[in-house]
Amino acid sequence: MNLLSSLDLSQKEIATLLDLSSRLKRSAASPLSKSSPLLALLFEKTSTRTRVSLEAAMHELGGSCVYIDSHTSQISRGETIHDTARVLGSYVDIIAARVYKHSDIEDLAAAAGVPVINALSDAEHPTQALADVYTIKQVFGKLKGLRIAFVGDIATNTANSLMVTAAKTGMQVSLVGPDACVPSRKYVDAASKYSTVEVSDDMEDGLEGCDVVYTDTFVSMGEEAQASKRRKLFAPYQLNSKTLRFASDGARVMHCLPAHRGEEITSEVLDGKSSIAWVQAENKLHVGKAILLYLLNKVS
């Protein structure tokens, strides 16, 4: 089994992973210590939280990791993802990859012969979405019936995975961004099978009744050449103390980080009492452990 897309996870599998995350967060045991599996981290893009949380997760479970930077591997000299995957699959027990093209993560999974985790592609960020809904459940004690707004770049990989995962847990989804930024119809349609998904270009309307307000960078990796244009386009969608008032009383703020303070979110909000971004970041560790155990078929 792989974790390539939020679309692939059933509602039962999501619930299993969230419950397992809670068990692991409470436990100091190392359920993999006897088998000591090896995780390969193959990253084409930079990473802090996803890389370190997966490394720490595997170490805490009793396994070990090897980090492979694509720029210093043979991929940089033209070796295909397929060939790389066939070799890695003979060395390690599981692979987590951060790639530019989603098709590469699919090629990797097809050739590796071991479980593959999508640690971010241009289409999705499924491990992040699982950590997000786990955090919301931890804070609110439930998921079904809550309303979450994703603000800013509603066509991003994080938005795609989050809307599908949140909808599958019974949350209502509001996507709030400029008309020029059109969310993926594929992911909107998939999420709409499980819950309501609304799209708005108005912050006040889009945040109304929302229990959770989520934002992400306005300039994603690989979009640096368009930075100035994108900052101008998304500027009206900054999450600040004024726009946060449009949401429900007691609404919580999430950000998958890294944050560009003063752009998509102000420091006042990110560091304020409404923010659960730091709990969200910590929970990537616990959810990472759950994903590893589940894919390695070590769930008891």
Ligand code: NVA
Second form
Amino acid sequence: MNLLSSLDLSQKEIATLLDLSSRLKRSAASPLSKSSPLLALLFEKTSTRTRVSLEAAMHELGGSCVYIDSHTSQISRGETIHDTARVLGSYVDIIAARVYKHSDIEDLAAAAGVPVINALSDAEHPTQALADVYTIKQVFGKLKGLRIAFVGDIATNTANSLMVTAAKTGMQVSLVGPDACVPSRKYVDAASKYSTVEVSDDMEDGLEGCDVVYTDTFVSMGEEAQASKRRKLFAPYQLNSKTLRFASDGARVMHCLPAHRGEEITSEVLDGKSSIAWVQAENKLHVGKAILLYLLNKVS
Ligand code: CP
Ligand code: NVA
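The structure above corresponds to the form predicted alone; please give the structure of the form predicted in complex with the named molecule next.
In what comes next, the whole complex appears, and the chain from above leads the way.
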């Protein structure tokens, strides 16, 4: 079993992973300590949270990790993802990969012969979305009926995974960004099967009634060549103390991080009392453990 896409997780599996995350957050005992499995982290892009939370998760569960990046492995000299995956799968028990092209994560999973976790692709960030809904559930005590706004680059990987995962847990989704940034039909359609998904280019409209307001960078990894154009396009969608007033009283602010302070979010908001971005980052560890145990088929 793999975790390649938020589209593949059933509502029951999401609930299982969230419950397991809570159990793991409370307890240090690990069902893996006897088998000591090995996790390979194959990263084509930089990472702080996803890499270290998965390494820490595996370490705390009693397994170990090996990190390989595309610059220092034979991928840099043209070895295909497929061939790399085939070999890695004969050395390790599970692979987490961060890739540019989503099709590469699918190729990797097809060749690896061991479970594969999508640690971010151009299309999705499914482990992040699970940590996000887990955090919302912890803070609000529920998910069903809450309204979440994703603000800014509503066509990015985090938006895709979050809209699907949040909708599957019964949250209503509001996507707020410029007209020129068109959300992916595939993910909007998938999310709409479970809940409402509304799209607006107006901050006041889009944030109305929202319990959670979420944002991500305006310039994702791989988009650096269009950085100045994108910063201009998304500038009206900054989360600041003024725009946050459009949301419900007591709305909480989330950011997958890394944040670009002064661009998509101000320091005042990110460090303010509405922000739950820091516990959201911490929860990547607990949810990472749940994902590893689940995919290694070690859930009792
Ligand atoms: N949120 C997230 O995926 O952060 P990293 O890029 O640091 O892993
Ligand atoms: N959308 C961002 C997410 C970073 C965690 C990116 O792809 O760079």
